[in-house]
Structure formats: structure tokens, C-alpha cells
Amino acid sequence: MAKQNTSTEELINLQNISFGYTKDKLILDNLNFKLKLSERIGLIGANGTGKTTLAFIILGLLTPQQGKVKLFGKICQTEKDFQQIRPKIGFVFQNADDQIIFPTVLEDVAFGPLNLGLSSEQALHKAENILKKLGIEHLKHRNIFNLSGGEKKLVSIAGVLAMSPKVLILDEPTIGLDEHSRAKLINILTKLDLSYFIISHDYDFLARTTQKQYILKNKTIFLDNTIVLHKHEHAHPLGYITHDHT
């Protein structure tokens, strides 16, 4: 588990945010949220409560009816404001197929650095380093269409990290992952020297990867201090054989 954050530097500060896809039906109402430097925060909530909507507001892809979005100390209101900030925020989509666009892994991961102005040689070098850091360098020449769901998820994360963001936002990163890929993702995230914000239904995953978990409920967000790590008993075939769970 990451060390507790002691910094007061705010990377994301949402102030009194209200939003609805129609004017008469808000899904977020007077919501406040902060992410500080070195913090690792999880967000839990039922389907339709606005978790992904909240992420899109942070990215400037949706505009709130009320409230302020303050990123890295700057209030962002216009598309130009968000364009200047977006390279600092890495967003990992729920579905990796929405994020991966090139035929091979190395080409896809190198695209972001190329788009930021690096030379082809620099971008490929950076992509290879990121793939190695994540332990998936053996995939670099693989065709995207031949990857498993877990491999695609890790490649999509590699593509975001290759752009050197200051903050990482992951939307339901464990959906479709098998236990091996899930364990690998936990290992990767806990070793990152990066602030991040994870939206997930996977309570155990959040307990392993974040310092504190918020709940989005009744159109607002709050910290539930009653959430604790706990042990439980379970049964399954061959349970009498000594084994470990990861």
C-alpha cells in the first residue's frame, strides 16, 4: 500500500459541481472533490450515478451547469483551458478497444509521445521503456487484434503512461480481466510514482490500490470512513489443500 499523502498541492479541485443531461434532472448536485499530489483515491457507486460523467467533467468533455473545475491551480472554463491541461491527465477508458488505434503494440504506445512532439526514434524508445516497466515488452510486435482482454488493458495503460501524465484516471479498469491480469494490474499500480483516481465496482481492487475510497450516491460524493479491510471465510472444491489467494 502506498504511503499516506502529506502534500497539500491540489491537482484536481471540483467546487460545487452540478450536472444533468437534461436541465430538469441532475445526476450530480453541488458536488465537491479534491485530489492532491501523491494521493490515490477510489470511487465506488452504482450504475448510473455519474461516475464516468464525473471523469468527463474533469477532462472538460462535459460542461457542468454549475460549479468550477480547477486543475493544477488553474480554473478551467473554455476548451482552450482544458486543451492546455489534458496532457497532464492520463485517462484509461473502460473498454481498451476505444483507446487502442494502431495495428501493433509498439506503434500504439509510441503514438502519444509522437503526438507530443518527440521524434520517431525518441517515441519508440520511450514506448519500449514503458512496456518494459510494465513487464509486457514481449508484446511489442504483437498485433492488437491478437491480444487478450487483459493484455489490451495493459497496453492501453502503457499508451497513457508513455505521455508522462501527472495524474492517472482509470474507469473500471478490472472489467473483463482474468485473475492473472487483475493481479498484474494491482502490482503495476502500486508501484507507480503517480497520483491516480480509480472508478471501480471492485471493492477488493480499490482496497489494494488506493489509500481511501469515496462513494458517489444521492448526486454527491463523500468519504465513507466505515470502509475497512476485512477477512472472510469461503468454500470451494479442493479447499482442503493448503494454498494462497492473491
Contents of the next structure:
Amino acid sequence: MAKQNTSTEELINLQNISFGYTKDKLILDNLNFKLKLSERIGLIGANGTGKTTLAFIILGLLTPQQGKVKLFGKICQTEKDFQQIRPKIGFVFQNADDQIIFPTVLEDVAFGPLNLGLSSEQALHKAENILKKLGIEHLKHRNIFNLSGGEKKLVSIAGVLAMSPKVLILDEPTIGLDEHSRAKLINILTKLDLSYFIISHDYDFLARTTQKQYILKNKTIFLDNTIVLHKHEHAHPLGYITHDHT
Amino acid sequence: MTLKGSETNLIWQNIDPRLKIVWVTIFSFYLASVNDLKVLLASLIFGLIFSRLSDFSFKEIIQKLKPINFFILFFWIILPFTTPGPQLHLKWFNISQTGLELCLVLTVKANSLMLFFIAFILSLPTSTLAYALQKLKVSPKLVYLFLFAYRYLFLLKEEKEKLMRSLKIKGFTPKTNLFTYKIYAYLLGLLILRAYEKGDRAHKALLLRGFNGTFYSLYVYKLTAKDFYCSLVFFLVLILFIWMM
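Switching conditions: you have the form predicted alone, so give me the form predicted in complex with its partner chain.
Time for the whole complex; same chain goes first.
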């Protein structure tokens, strides 16, 4: 157990990562990054700086030219290494349509647990539990193409959470969400008992959901303490009508 | 574990999906080869009964039958006037009797085949169908192709609509000239590229969700006595068809 202790402390550890889609042009250069247990980190960066690329490297979908990817204290190099670790890292795609594979909600949410070797009864139970937890149980038998953007996002998150990951990586989760769905997502994320790492441009969203914010700039990542994120009181049409943000 | 649905539909829904696939294959091959109107009419009735046993309402069934009947309409327009053989003399024109019969056979056949398909295949959840096909040792590539075509055709259509919208916004009006064809060629090219990208992302998503090449069904089916009785019923229906000839 004592040996495992250090490994559970550091969930993600990237050491001297360099990566470029073409050989002569690196987009990540000598990058170091750590995510510890129960940390909630936000990652900000301009378009095309390689935020999603970074996430794909962590998940082993892209192989860096140089550097080490250490997940849960274990160095991962081959596809097989990553395959074992992947269920522990939940990745939520920017576009929910990329993530959702089956035409009905329940089937899709249960897909992950079934792949992990759960029996159909257990998988069904788990999927239903997650849907209840996210407050979208009523969508259970709905068809994916009749769902709104916000509902699709929540379904894709449910599909990831159903695999009981230890870490969650969210790629631009608020894109295309309205005020209500966004508030719902904030509420869900802050209540989760998970470490996560959010890639986003939505500063207000990051301020509400994360403790630390990193910046991806000049091909590397750094913690910028000079930038203080703060929550915005927001304005929206029909704001004078009494409403709540749950 | 059972699917949703009212009590009367439960038996139909709990039939082993493999059995359904096997029987629908037998029925469709048989019905496709039969040209006897009596048998086809009987199969139409059985098709209606079976599709009512599955969870579809009459309205949904009619909706699903629409496209195929629209297609058959063209046969009704052409065949009665062009087929050689004995002619029925109407006031101003002649109608071929064989053509008329051929159209009738075609219509009944297509509709009853479709009804059987609705009852046996469309009533299955997609993951279950993929799982059952896998269990029947259908090539995995075909199973993936089928499953992803089902989900991604819709997404591709959406993608096409997006592109068409952006064309319209830029003031594009299709005409019969080289420019229009060129634009359509670009459109098709873009669509293929986007489909490729989508496929790549779907592959990533599958990997991330622990997919290892085999599908598992969310619902459990076991071959039990009820499957035997249902098979017996299907067999008797088939015998009835053969006997009617």
C-alpha cells in the first residue's frame, strides 16, 4: 500500500514533452505538467496553441517526439500501457457528437461500463445511476438526434462518468452551451468528487470550477499568478424576471 | 432484464435477437422468390400482425412504409402501359393486364417484406442488433459498417446542410453551368474530408471508452422455451405459405 501512495498522489505527470505535427515545427516544446490528486486545474491558451493536442498526448492518442508521459505513477509508452490506464482518465470531447456512438441515450451511457466487463445488469444500473446524478434521467430512452446541445453535452459527460474515472479532462466544455446548461454544468462539476483538468476560454467558468489556472503559451505551460481570475456577475436578457441558476 | 414496453409486447421483445435475424432472413429470401399473389397477401397480413406485436404504432408503421411505396408508384405509372401481353381496352387507351398484375405483386411483395423487416429488425435496439450479428459470426467489419452508417449518416447530412447554408449565405444560386458543378465538386470533397475527420475522432472516442472490437448487448437474451415456441410459430407460418402455393 505504501508503494502505491506516491503513485496515487501524482495522477498525471508530463516530463519534457515536445510535439509537432510536422518534424520541423514543434507546437509543444519541453513542456512539464503535473496534476495531483484532488487538484482542479484550468488551462487557458489561444487557438492553435495545442491545448487539445496536449490532452491527446496525455491519453496516448498522439505520441510525443520527446519526453515521458507518467500516468498514475507509471510511465506509459506503448498502446498497451495506455489501454490499461485509459478507463481511469475520462475525456470529454469538445463536440459531443464525436463522443456519442449509439443512437439512444441509455445505450450510449452503458457502452463504457459494458466495455469494462460489467454484466449488462450492472451496466444498466450504473448508467441509470449516473443519469439520475446528472439530473437527466428523463432522457433515458430518447434518441440522440432529438437532443439539444446542452443535453448532448451532459449525455457525453454521463458516458464518461459511467466508467468511474479517477481524472476528468474536459475540452472546451462550455462551447455552445446556453446560460442555463452552463450553470448546470458548473453545479455538476463542483459537486463531483474527482480531480479534473479543464481546457477552456471561458475565464468565468474556470474561476467557478477550478482552483489553479495554467496558461499554454510559447509552446509551454506555466502557472501565471499575475492573472487573477474572478467571477463575473453576468448580465442577460430578461434578467429582471426572478430566476435561479441551478 | 427486459426492454420497456407494454405487457403484450414483452414476449416479442424478449425473443432472442439472433433468432429474429435468422427468421427474417429465411422469410425475406422465401418471399422474394414467390410471385403468387395469394401467398403474398397472406404474408402482408402476417407482416402487419408481427409489426403490431413490436412496439411500433400504426402511424409509425405507415410512416416507414411511405418511401418504398413512393418508389413503387413509378412502376404503376410505367409498367401498365409498356408491358406486352393481353390488353384491357378502356375508352382512350389500353392497359396491359400482365403489367397491372406485375405491379400488384411488386407492391404487395415490397410492403410485406418491409413489414417483416420492421417487425424483426427495426424493433431491436442498435447495440443489441450489433451484438446479435456478431454472435451469428457476421464479419466484424460489416457489423461496424452497419452500426456506424446508422449513426453517422445523420451527422453527415447535418454537415452537408451546414455547407449548403454557408453557400446560400454567400449568395450562391445553383445554375446549370460549369461554376455550379465546380462548387458541388468542392462540396463533395469537403464532405469526404469532414467524414474522414469525424471518423478519426469517432475512432479516438471508441478507444477512450474502452472499446476492444467486440460489442456487448445491454439486454440479456437466452435461448429458452419461448424462443422454441416462437420459432415453431414462424415455421408454421412458413409452411402455410408453402402450402398455399
